[in-house]
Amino acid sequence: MIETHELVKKFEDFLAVDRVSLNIPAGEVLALLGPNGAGKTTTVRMLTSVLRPTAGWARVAGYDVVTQAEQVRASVGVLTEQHGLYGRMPADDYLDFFGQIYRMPAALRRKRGGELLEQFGLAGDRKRRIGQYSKGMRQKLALARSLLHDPPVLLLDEPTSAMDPESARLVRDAIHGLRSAKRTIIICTHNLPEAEELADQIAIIRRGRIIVRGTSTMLKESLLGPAEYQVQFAAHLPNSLPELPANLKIHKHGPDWLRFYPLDPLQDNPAVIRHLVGQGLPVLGLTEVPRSLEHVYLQAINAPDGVDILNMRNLANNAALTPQASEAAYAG
């Protein structure tokens, strides 16, 4: 649904986007992460045919962003950081106006506008001027505008910015529902837990280049090393630490818990439980130690230029190295 090949954008001597290649199928959500100035907004503007690429090509919903710009604009819904809302208009008139721009029939404009205002909790304020709306209300109205013409592609820049937790939850639930409707969605956000919740794939862009891409699980394994697991006990451990199966070692421990790195979680974790229970220890449970997308992001953004970031997988899979040792080896 979104394809780009070696997409480049230069502004005089400044290279804003450097050979970005993406292939995002229908029904998939991609989170595009990166620091301010990394090239996220410029990439989105090329995908909406607002900016013409310097080199490379892109197709959105099957249309070329240069030669079929009108069809591209009709196929995308865009939520930008600057909403461009018309403060003197009531919300329902505002949506009706944009429905006319999209050449929607009057009955369909009213139906879709009403449904979206209801969905985002704005129906009771539909006659109020937009200039009287709070930041969160304006954000929800801008999102409703992007969905008005039922586009197959959505490009969302900070979709829950300035929202209270309840409104943000409402918007995230709406995005989940849109994915099931077989849309292709790109989300640009600095909210990393939100990106991890919503996205099928994560792409991190730095200085105009995609430096790493994959699922959250794959990126954690590649950049942070193997998963660590914790066994929780119902009582304090004895003075001498329990034994694990011969191929495993305790990495950390506390009064009533211990941690280890399985070589193969599907085989090693059940063996650990059997081994500990066999020693008469009151095992409550075994869980993976949580690792956040923030750690992945910082590792990627701070990596030296010219280094294959995903080579971290080779270090992580070396049983002699913990993630901390892998980090040190990588940094060196």
Given for the second form:
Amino acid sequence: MIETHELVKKFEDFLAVDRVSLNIPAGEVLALLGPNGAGKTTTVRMLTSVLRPTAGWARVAGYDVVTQAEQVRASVGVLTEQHGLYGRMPADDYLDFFGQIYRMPAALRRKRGGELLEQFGLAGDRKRRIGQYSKGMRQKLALARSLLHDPPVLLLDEPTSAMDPESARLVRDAIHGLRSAKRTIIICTHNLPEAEELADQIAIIRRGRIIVRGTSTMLKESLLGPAEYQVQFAAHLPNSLPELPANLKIHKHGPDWLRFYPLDPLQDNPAVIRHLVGQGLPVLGLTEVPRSLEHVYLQAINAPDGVDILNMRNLANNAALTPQASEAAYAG
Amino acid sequence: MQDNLRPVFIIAYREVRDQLRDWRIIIPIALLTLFFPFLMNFTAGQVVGFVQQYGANLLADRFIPFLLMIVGFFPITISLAIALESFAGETERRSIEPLLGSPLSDWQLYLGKLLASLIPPLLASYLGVIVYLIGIRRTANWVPSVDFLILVLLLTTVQALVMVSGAVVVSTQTTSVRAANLLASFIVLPMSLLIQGESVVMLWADYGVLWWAVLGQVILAGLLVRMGLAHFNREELLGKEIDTLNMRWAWKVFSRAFVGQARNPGDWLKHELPPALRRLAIPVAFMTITLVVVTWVAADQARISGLPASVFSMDKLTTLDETFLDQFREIGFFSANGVFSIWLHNLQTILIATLLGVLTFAVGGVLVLLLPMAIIGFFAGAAGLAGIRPITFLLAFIMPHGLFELPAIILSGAAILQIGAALLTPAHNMTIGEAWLRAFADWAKVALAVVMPLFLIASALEMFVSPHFMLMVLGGL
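Next block, the form predicted together with its partner chain, ref. the form predicted on its own:
Everything in the complex follows now, all chains and molecules, and the chain you saw is the first one.
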């Protein structure tokens, strides 16, 4: 649904996007992460045929972003970083205006606009001028605008920023719903837990280049090493540490817990539990040690230039999450 | 077509509605529409009464139409502010971005905003004119002729169009309303001068001249709309974040376009110059035709002017002898220094023409280059009145150096035209700035490799050969 190949954008002598290649099938969500000025917005603008690529090509919803720009824009719903709302207009009129721009019939405009205002909890304020809306309400209205013409592709820049937790949940649920409805979505965000929750794939962009891309699990494994598991006991461990199956070793332990790296969690984890229970230990549970996307993000962003980030796995285990420490770890 | 225009009206309608919700626009428009005409009526009444005391009825007759123009003009000044807000304001607030992400074409968005900036001030202006006319009918029993009323309404309309289309060009070059307002002085100052000029003409009651002013402004507005359409595109609007001149980049683009792939001067002459010359084919044809037409029209003007041939002492040309060459010698001809000074003079003219061309969409530059031929053409026409064949006169004055000088003038004019066209034409796959720099690089290539050498040869011929040729052609007449 979204396919790009070696997409490049130069502004005068500034390289904003550098050979970005993506392939996002229908019904998949990609989270595009990166620091400010990394090239996220420029990439999105090229995908909406707002900016023309300097080199490379992109197809969105089957249309070429250069030669079929109008069809691309008709197939895409965009939530821009700045919402671009007209303060003196009521929400009703605003959605109706954009419905006309997208050439929707009047009855459909009214129906769809009403549904979206209802969905995002704005139905009661539909006649109020947008200038009187709170930040979160504006954000929801802008999102409603991007969904109005029911586009197959959605490009959402910070969809839940400035929202209270309840509204943010509402929006995240809406995005889940859109994914189920086979919409292709790119989310640009700095909200990493949200990216992890919503996205099937995560791409991290730095200085215009996508430096890593994959599922959250894959990125964690690649950058932070294999998943570590913790066994929690109902009582303190005996003085002599218990034994794990032959091929596994205890990595860390506490008074009532121990951690290990399974080679294959599907096979090893049940074997570990059986082994420990067999030794008469009161096993309370076994869980993966949580590793946040933030660790992955910082690891990737702070990696030295030219490094194959996906092969930095072992370095990551010991590295503190500062650029200096990261570089030192790599050099070591 | 109707389907394509629909979004234009949707945008215009929304913007006009939005303006009508803004008291900062409504109040000035209401004042200028309703109160200002009454004030002008009162003023007209007072002035007419005053001048009639001294029998200066003529002044009274001129003053009332003049105020009609002023009443029409004042409300349209708001169009400038509305346009700056609509184009630069929306860009600054980024509220234009969702529109840019919609299936609208650039021209639909441009036209919609243009209409929205024009309609309320123009309606206010027409309404003000009606109010003024009703009042003046009652107080001074004055009714304009239909011709004159159409003239004033057309003047008002094209002035608004010039201001709004100028404001769009200004807005696309800035990222903030503040910067756009500062740049708007490039519109306000010429418009003030124009209004002053029109006022003088109005008081002179030479209304025919005002029709020419309408025509001139229609052409100017056409150029500005064309330029606005070329500049008002997504790439230009969102491609820049701050208003800075990136001289390093500009130099890089220029030098890359100038040098191209060439590795040495020979390579450059062989591979880079010919494509630049080929790109000038259409402007060269245009310049050549224009040069011929201008010379012919100028010659014809000599005939129409009805000035006797003796005024230009053309009869003396038929009595030229060797002393004629001595006169040339006295003013520095037949010397190497003279060659250099003519060459420099010609280069200076080309530089001035280029500078003027850059500032006037090439028009001023081309006019400068056409002027010498127009003068020679005029004198050729005058010579015809004295019994000398104009073509003989032309040959005597422009040969043989003209064989080199005229192609140099045509090429320079063509390169200047290309620079002007770069500002008015949407550039494919590059920004307007880049297209302009490339056109400028073509100008530099042609100037350096062709025009300068041609002028040097022409100067040498003009210095050493042309006087002899002139004597040969004219002396025996």
